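One chain is shown next in structure tokens, namely the form predicted alone.
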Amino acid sequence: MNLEALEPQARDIIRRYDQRRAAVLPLLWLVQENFGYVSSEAEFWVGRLVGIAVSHVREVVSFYTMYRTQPAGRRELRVCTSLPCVLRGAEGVLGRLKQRLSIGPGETTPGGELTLTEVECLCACEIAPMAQLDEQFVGPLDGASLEALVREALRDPKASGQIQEPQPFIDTSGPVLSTRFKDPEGTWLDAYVADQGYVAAKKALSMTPAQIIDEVLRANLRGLGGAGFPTGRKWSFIPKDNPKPKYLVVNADEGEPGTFKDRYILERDPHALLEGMLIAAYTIGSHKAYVYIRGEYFRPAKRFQRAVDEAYARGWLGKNIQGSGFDLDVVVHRGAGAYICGEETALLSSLEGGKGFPKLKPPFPAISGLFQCPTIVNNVETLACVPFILREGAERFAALGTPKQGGTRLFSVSGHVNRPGLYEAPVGVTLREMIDKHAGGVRGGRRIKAVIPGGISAKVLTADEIDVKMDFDSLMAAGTMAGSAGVIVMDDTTSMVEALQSAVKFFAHESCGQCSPCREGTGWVNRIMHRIVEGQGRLQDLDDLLGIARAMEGKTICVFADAAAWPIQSYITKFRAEFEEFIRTGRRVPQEVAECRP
């Protein structure tokens, strides 16, 4: 393993970053890309170049799941069998790719062709069943899909062909968001700029930071990630008279079951994220922004990348922007497999170069945030509307929304319906016509058993509940929450049992460690839904769930413990009389149906 030739590309990277810690990530990325693996060796190089011990390497890569400490297959498929792509059949799919390839997840063909892997939620759920192969995603996967999959997945990749790219419905009615979504290829600078791209910009570089923050409150922007908190306010927190560096941080760590709006900015109008990072670097006086961006999003990466490459060339990134005298940095930083990195706090200490721990608040980021300065982070979605704000005025974009939550969202709409797909729509649009005008209705024509409002950690709505409007406080009175508008439907078919173990699973596998509380919380419900679908369950295991959710709720230090208890609280109750009489039988999916299952 040469490290040494690495050295050149190793210390362009550490100059992009304020500290060099902060460049662990990425020069593990650098290695893996290099060598296909992360070895020993390659530890203590990297705690060399950047002044830390290999204990601490050794952590970081340990708490990641892409990063590898032994050689693999040429090529690598992962198999989601996360709740969306379950609903769509990912059981059966991986149950017939294990027998096609006489291999089980983590392990490699005798060939050194492909491994196998199992992972959670890879957020193409408009594809579901899917999978990624090397950096692709494919789907939906059936058996004619599902066999060409594996022809390709054995080729050596430097001779490979090129999989069909699935086409799933992603509106471009806008009027915000999505009119620039029509190119799968992407809207490029001359495009976005012809279509009054950067218009916003230059009028905000003539505006005060007290104009701006007026406006955005104004238009009732609030944060699109799933707090909901008002964007004008936020940025307003930055302390004026702290002579450290202000940072600007991006969230794009879209991990959350059922979500995928935030791809497909990054991929089809990443300027429409620059702009709106522009506008708010300027605002809150930051001179440096990253982009922190989830791991498996290669091709998304590489696209934003190409955009603010782009913006520099054209002078909308760099010193003295546009002649405006205001100068303004990008990295564009890559995750490695951490649902926990959604948390800002947990994606600070990431982008800080460690494990994704969540740090305790207050202190709060825009007080003492990234390296210890004053941050503001922010989803994507909610950067991407800053433009039409500022271009299109804060009254218009209000008035598309409902009094107290302007604009329109992204909804992801994936589970039982019969046009998964990205459709933006005013926040005042109910469930229902999300579901019934929107994505077309149930599949086959069944009935609404149960719908997840927004996103896995949402608490779980009946089909007598989806009368509500999709903003965030109709759906908190409603009893659940707006989140990251990842809208999951269930229909008469599914299993609320099995449906939560898949949910539970998920929780247990992402959470961080820290807290005891959710470390052994979400073990320890996990382990109890595992023996309730394998059909030894109990009924007082009912009640002990709920009584470990209520432990773990509002127990540590962020809300992952709260999100992993929500589902259990709300499916149980909800639906208590299906799960008493499921362990009543000592029901449960034989496996030779489980893996034939369409």
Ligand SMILES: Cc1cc2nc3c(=O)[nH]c(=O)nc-3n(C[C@H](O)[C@H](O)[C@H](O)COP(=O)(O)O)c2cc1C
Given for the second form:
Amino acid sequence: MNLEALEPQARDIIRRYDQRRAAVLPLLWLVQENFGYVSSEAEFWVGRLVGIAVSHVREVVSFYTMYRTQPAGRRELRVCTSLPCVLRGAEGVLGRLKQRLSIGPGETTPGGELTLTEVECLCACEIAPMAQLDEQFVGPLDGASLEALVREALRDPKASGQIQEPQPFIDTSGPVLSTRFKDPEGTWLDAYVADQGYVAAKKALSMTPAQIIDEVLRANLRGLGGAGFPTGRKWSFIPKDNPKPKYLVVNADEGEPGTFKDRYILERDPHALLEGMLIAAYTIGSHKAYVYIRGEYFRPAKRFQRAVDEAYARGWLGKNIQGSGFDLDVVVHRGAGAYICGEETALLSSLEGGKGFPKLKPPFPAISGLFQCPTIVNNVETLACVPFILREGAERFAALGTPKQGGTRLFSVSGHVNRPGLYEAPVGVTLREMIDKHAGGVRGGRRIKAVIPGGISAKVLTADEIDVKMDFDSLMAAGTMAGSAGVIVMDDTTSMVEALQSAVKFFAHESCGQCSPCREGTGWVNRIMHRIVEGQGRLQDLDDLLGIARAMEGKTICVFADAAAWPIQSYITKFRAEFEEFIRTGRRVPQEVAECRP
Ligand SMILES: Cc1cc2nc3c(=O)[nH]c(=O)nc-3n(C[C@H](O)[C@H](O)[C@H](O)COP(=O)(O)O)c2cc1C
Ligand code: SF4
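Mind sharing the form predicted in complex with the named molecule? What's above is the form predicted alone.
Full assembly next; the chain just shown is listed first.
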């Protein structure tokens, strides 16, 4: 095959976008899927097709971790070494894989069968320790499943059998978000419609945008991507007198370590998201919506595309939806491996075909977002709540929550619990209830040492701080944040030094590098923590770490740098004696944590 043979497909891709250069990432995917990597010739080809300089294409290729510029193995095994996997033995798993495959991360087996890659969080922490073989998630990796993975990984992909599907604990008790998670194969249009699907959309299409905004405001729906901004208020910021097109952009770039909720909506209940999108788009006057799905979510993207195709076929997307006169087109867009693209302005930069660089706010996207047009960026889960609100009424949704935050949330629980999994609960559930009642308590009956309540960026809580409600305001009052509701539980075998090292490694890897306090700060902190864990630390390092963290806060384009500083501050402040002991004795991590659990 040569590049010219791909031109018809490439032109189809370009046609989906309102600006040609926005097609850069999908064109690079097209090349990689067909040739295994992106050659310099392909970079020229992409540049020519979308009308940009090859230097720009090259910059984009080098920014994202999933594009390869050299031929690699026929298969790729990505092993996660982020904190939730580390807590369940990821380092041992990686060590065993290196031994069994006789290669290290970044290397390919001599016969060219397999490339081994070490990656940051794949957001499948419910099956930690885990890996991804080509497109499939595999875990938890214990002795037997690890051996099966090695056998499978070395087989010809065409002749390979299916690896056993993981069976994590997924709550289906609802009432808002999880009732249609029962079927691991997904809920498709007929089943969705039979379960009152699209009733809310029909109702919304007969309401005025102002009435819908009022309903969503009264429901107290807050943005569930992490910031908790009231959704109705955000929608109301779209200027009515601006003649430019308006865009709805769905943030499905789920990347916060410890979080795996949006994946289940995309895979098991994609029409709930589509229905929420239809209502949101109608409300803000948008006729084009883009869904930005993280690159590693191969299956979620395929499942969601299937739902989009169904909706077009049955008149729930496209022109004159259900005879209402309202038109909406949806484009499924895939990222390519960059956590920072979850930040909304970085996501828009990426969607415009560039590096995932955050932009200074203001202007906020509602005023000037995608292609400098008014844009609403909403998280998958936020939008999936909207059909319930319109169907069951704002009061019912509001009553499920706390006075300032309505509804339920999907809590991703990982780490040292008996039942890592996904749990829907009212936002006022306490962290202790979430761990003890929902996730089955701490494994082995051990004591809790620390809990991260809202993804790796949230400040850590100690065992006696977990009687706190999980809504945005209560967790903020407790000095941390609800964030993405990714709960990471650490028992008393955990080395807080090693846990912090894992967190800072993540931030150093993911900084986009635009601001020096962030770029230099995360790198510096990572080097100091590495030295401490290697037994070469000095007591002065602790104050240096706190000083660097202080210098990273509030001085950068986006809040990534602040989020990178919070774990440093909270771990060292709350567990200082343990850090000092570690440095004094040069002690490496406790055996329970370092050993390969499988
Ligand atoms: C570093 C960083 C990473 C983020 N990652 C995500 C993400 O993966 N998914 C998400 O929906 N929001 C993420 N956000 C929040 C988004 O910027 C934005 O607030 C959100 O998508 C808005 O949707 P909502 O109002 O529905 O929550 C991130 C923010 C920051 C600063
Ligand atoms: S704070 Fe960090 S991630 Fe955010 S723009 Fe600056 S360098 Fe990039």
